[in-house]
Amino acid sequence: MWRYIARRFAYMLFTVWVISLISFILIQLPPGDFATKMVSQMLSGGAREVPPEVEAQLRAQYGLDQPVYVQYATWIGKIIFEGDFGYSFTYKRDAIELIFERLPMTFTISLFSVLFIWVVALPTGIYSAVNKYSLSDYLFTFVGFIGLAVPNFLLALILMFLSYKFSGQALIGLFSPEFADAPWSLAKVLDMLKHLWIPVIIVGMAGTASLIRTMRANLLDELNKPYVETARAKGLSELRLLWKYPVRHALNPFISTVGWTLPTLVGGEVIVSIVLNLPTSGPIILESLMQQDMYLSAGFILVLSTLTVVGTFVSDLLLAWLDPRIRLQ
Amino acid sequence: MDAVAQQPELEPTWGAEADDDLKLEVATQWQLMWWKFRKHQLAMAGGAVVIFFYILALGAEFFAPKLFTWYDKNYVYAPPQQIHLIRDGQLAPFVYGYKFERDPKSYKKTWLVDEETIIPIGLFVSGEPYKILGLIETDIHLIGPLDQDDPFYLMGADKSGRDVFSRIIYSARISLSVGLVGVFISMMLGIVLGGLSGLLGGAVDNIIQRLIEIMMSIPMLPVWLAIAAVVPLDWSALDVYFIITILLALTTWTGLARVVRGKFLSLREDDFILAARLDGAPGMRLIFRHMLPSFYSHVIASLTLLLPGMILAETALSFLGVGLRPPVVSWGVMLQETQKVAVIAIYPWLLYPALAVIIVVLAFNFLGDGLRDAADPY
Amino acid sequence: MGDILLDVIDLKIHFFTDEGVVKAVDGVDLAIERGKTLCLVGESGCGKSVTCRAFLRLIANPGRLVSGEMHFRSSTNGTIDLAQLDPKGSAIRDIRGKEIAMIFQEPMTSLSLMHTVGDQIMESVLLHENVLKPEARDRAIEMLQRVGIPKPDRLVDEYPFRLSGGMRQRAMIAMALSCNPTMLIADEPTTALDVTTQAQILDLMLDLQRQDNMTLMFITHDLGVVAEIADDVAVMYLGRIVERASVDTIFNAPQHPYTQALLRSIPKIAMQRDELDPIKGMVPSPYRRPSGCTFHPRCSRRIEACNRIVPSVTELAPGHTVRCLLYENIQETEALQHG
């Protein structure tokens, strides 16, 4: 098992490295660099003209005249050793502050969505498989298809429209107005939990639908396996048998599915919070991209992806713990 | 034993049955799949809807009452009209016209249905001229007002007085073809990389597997956003379209690659491949003549399930304003207008494109699901 | 015949599929004697596995027990007609594993790979006997020892995927015998094993059967195995038992043309190459059973009436029955079937 974990861990590190490369490339993509940005900001800030020497000096100061790989090393080094993600022009603050402000909410919503998906998909999938072709199976299947077909941002849009229509305001935020700018307190957390369920359901919808189908299909496969017949021939009751054997077996693919739904969930959270204008990373990422505020957006993408990869790694560990075939390797 | 020879005349008692058995055995793989698919009613319905939308997209000029660039500033945000079939006891389809009032205070226009004005409509009416498939010039539209200057907004008008209904039909062209082009590129990548991975094994396999894992563990949406956002503003609509499709393809080939790899791995050990190999079939021939055909059906099914994802991704990107840009019209581009909740609250018909997206994606999912079931008819 | 443990009368199990009805078991009569080994022989798809699963009511959809009786002499509850029990009820569950146990063909897939061997053996014991976990564990270890597994106290905590095929099948046997069942059904338990292991498992089963005076019903298509272990043999073809007799009679004086053909089709070491005589034709499609005697299209001794009349069970000698028109009064049967 330790070899398995070590290998997964190495893969994780490698993936994070690739992510950092992608993020760095994103910074390099738009025309111009930090220095040109600075200059244009000075110009719009009232400076009449900025002499080219100043621009060159800026470039030297930030190491932008160095070869690309040195720039990469500087950038990633600062992030790892100083937690310095660079400076955001749009918000005129350090990127790290914004990341710390917004990212926790994104992950709160994503993790609650994982929970929501599990709590709904597991029993529904099992029920659907055991009562194959029953009325409720068809119903769940149909609802599942709808859940897959309605993209989460449209769902958010529609819910927002409905709430506007019936209550006169777009009610979907994370906090009640009196808590929105208040410092964190127990009351604020409770207030957040009260509001959280709408984005959580929206974000988790598609995942729930697909996981119900996965669980149903897996379980249907398992229900026909010979070991089920063996257990039945021992005299086990149907319910005990179901939970002890096929469900246990079907759980493995289920857990690894959770590992790779996490990236989709995080992506979904980003777009949903853009639509609902929630105070999470989504709106900031979009805004910074539109403004080509690349240090900020690259920082967000780097941290977001890294945390997602860590989440996938955790689901790998869970799988190893659950499945003796991996554990005893 | 010669007992058999003694009583050959008794043979016919099961001759007829034997023929039937034979028929069952010689049904080709595709026939079996079709039989199995036909039983899947939702999938059949899904297939019909998909075909319907592609026909709409192909003949958009004919099916849409107006061109997608057409607008009438007099009818900004005009609400949808309802078709009435019977007038004065006779079959004479018509819609009511509009009248508008200005709010004395805010001076805002509000639309009302004007039951005084009757706009007769019909099938195969003359409208704006266009060329069928870019060849034959004509001005016949499937449906429209008899007098082409009358307002006709089945699904309302948008902020420039354009016809939402017509634009939805034109959008099908872009939205559905982004999917196709993207899926084609994705399929190529998936088959080649998955195939290499499964066939060669070893280090190549390991590298490709890592690549797939990385692609699958990064939240793609922010990356899409980022790349799409840095596309320079002066690029033409066509360039953006290409970038978007390639982008979608680059991030969606992984699923198919896994399927193909798995199939190649198991096929490598299969007897008929071994037989072909011992027969001296060269590598390429082995892959394309013997291995690929044995799981075309799986590939087709996976692709059908990939398409709706592509359509949704394009819609999402365009909706956020980092995908396709006007004047290109897709469902996502149309939905851009709905970003503000205040707008949809007053003009809810602007959400109609969302309905089109949902229907098409649902249809593709049903179709793909049925295909996947049928892909293994044995 | 002596002490009958299980008496099956006119058992019919049909599978209602989309393509039509498959009469997998179509009128089986079978009496199983206590303490003896009965081999059920037949080609693949003849219904032998379905028959024995019916005893434990393990027939899954779309299969259904259409009619028939299965009188079982329970050691605790007198005679029970298994056919009357609810397949999900507690009555049949008390019999499963406790009075009638079963082992299956594939030791690879018939054990759950996610649970330890010990866990799966103990489960039976805990279910049917009023014992606590430590006791059940001791029993599991004892059973593993009995079936010849080395270091049973260590293997009890092992997962099945770490055992060889032979070891797994031994574990399966240990599991089946853990509650001292009166009857053991073995559905081709050696088919998936290599020849040496096969012999060891057969010896083991015979040993255990003798020690416990257990009734053994052994399903196989391997006539060599039959010769080695059987007391009685029942030959099955397309859902019916065509001949039933002692193992000596079956091998030395078979009466049904199918049994005769079956015996001729096995290769013997002393035989010349061209002497091998396979049965003519193919097993018919399950959806279109031949009329009359289902074997008639392939039969070398068929007579004119064979495609019309379903032969009935004829007793040729005590304990030797056959279903073939050659051995019955045709007019009488015909009158019976049409009147």
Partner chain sequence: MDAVAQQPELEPTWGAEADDDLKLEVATQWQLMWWKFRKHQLAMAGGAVVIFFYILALGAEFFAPKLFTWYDKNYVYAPPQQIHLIRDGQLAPFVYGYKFERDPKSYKKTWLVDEETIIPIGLFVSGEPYKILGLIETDIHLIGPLDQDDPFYLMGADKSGRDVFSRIIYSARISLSVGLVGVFISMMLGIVLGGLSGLLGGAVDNIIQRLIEIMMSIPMLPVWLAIAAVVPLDWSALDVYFIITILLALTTWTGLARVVRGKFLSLREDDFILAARLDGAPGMRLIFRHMLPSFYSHVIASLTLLLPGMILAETALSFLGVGLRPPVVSWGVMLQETQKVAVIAIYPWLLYPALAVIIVVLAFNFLGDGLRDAADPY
Contents of the next structure:
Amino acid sequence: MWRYIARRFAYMLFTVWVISLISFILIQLPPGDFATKMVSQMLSGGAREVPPEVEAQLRAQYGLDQPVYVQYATWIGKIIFEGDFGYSFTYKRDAIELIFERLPMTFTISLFSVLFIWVVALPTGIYSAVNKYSLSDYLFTFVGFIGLAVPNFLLALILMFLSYKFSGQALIGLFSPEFADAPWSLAKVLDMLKHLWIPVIIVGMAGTASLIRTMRANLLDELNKPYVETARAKGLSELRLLWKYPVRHALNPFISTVGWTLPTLVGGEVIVSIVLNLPTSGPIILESLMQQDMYLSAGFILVLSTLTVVGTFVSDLLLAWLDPRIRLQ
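Can you now output the form predicted alone? The one shown was the form predicted in complex with its partner chain.
Chain alone follows, minus partners and molecules.
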């Protein structure tokens, strides 16, 4: 078991390094850089021309005159030894400050979305598999396809309309105006929970629909295996048989999704966050990429990727504990 953990941990460190290298290079592939962006803004702001030495000075000021590998080595070295993720050109602040400002709300929505997905998808998938080809099974299948097909932003607009129609207030953002800048208190937490259900349902809808189908398919495979008939022949009750053997084996996909849930939610909530005005990571990552703010965007991608790899590592350990066959392979 310890050899398995050590091997997976080494893979995790190597994966994080590869992701940081590839993401840093990909961010700089588009033509130009932040200095080019600033020069374009100067020209569009009324300047007739910008001398080349000014552009060169800007590029030297931000460290953009060095080769890509030197920029990467400097950036990753400062992160490892100093905890310095660089400086945001767009926001004129340290990138780490912006990252830690946005991550808590991102985690909050992601955590509640994962809980929503599991609470809904697990019993629904089990019920559909046990009652296959019934009216309720077809109904859940239809709802699942709707959840996969409807874009998140459209669902956000529909729920906003319904909330305004029945409550008289469009639940935009995570806080009411009076709590937006207020210090944390019980009243602010309750206000956040009142606004949180809309983004949680919207972001988790596609994942819920997908896992319902996954759970149903896997459980149907397990229910048709000989060991189920053997256990039933020995007099084991249907409920105990279901939870002790088939459901346990069919849970592997649920455990294995822990690692990739976070990037899926963050990627899926970008447009939703813009529509609902949510203070999460997605919009600021999009803005930093559009503005070629490479240190901020690379820092966000590195942190989220690291958390994703750590989540995958944890899911591997849970799978090895749940199914011993995995760690023996």
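Residue numbers count along the first chain shown, from 1. Whichever C-alpha set is largest while still superposing within 1.5 Å between the two forms counts as the rigid core. Only a predicted model underlies this, so the values are computations on that prediction, with no experimental measurement involved.
Relative to the superposed rigid core, does residue 276 relocate between these two forms - that is, does its Cα move 2 Å or more? Yes, its C-alpha moves 2 Å or more.
After fitting the rigid core, is the C-alpha of residue 189 off by 2 Å or more between these two forms? Yes, shifts by 2 Å or more.
Taking the rigid core as the reference frame, is the Cα of residue 301 displaced by 2 Å or more between these two forms? Result for residue 301: no, shift under 2 Å.
If the rigid core is lined up, how many Å does the C-alpha atom of residue 69 shift between these two forms? Once the two forms are fitted on their core, the shift reads 3.5 Å.
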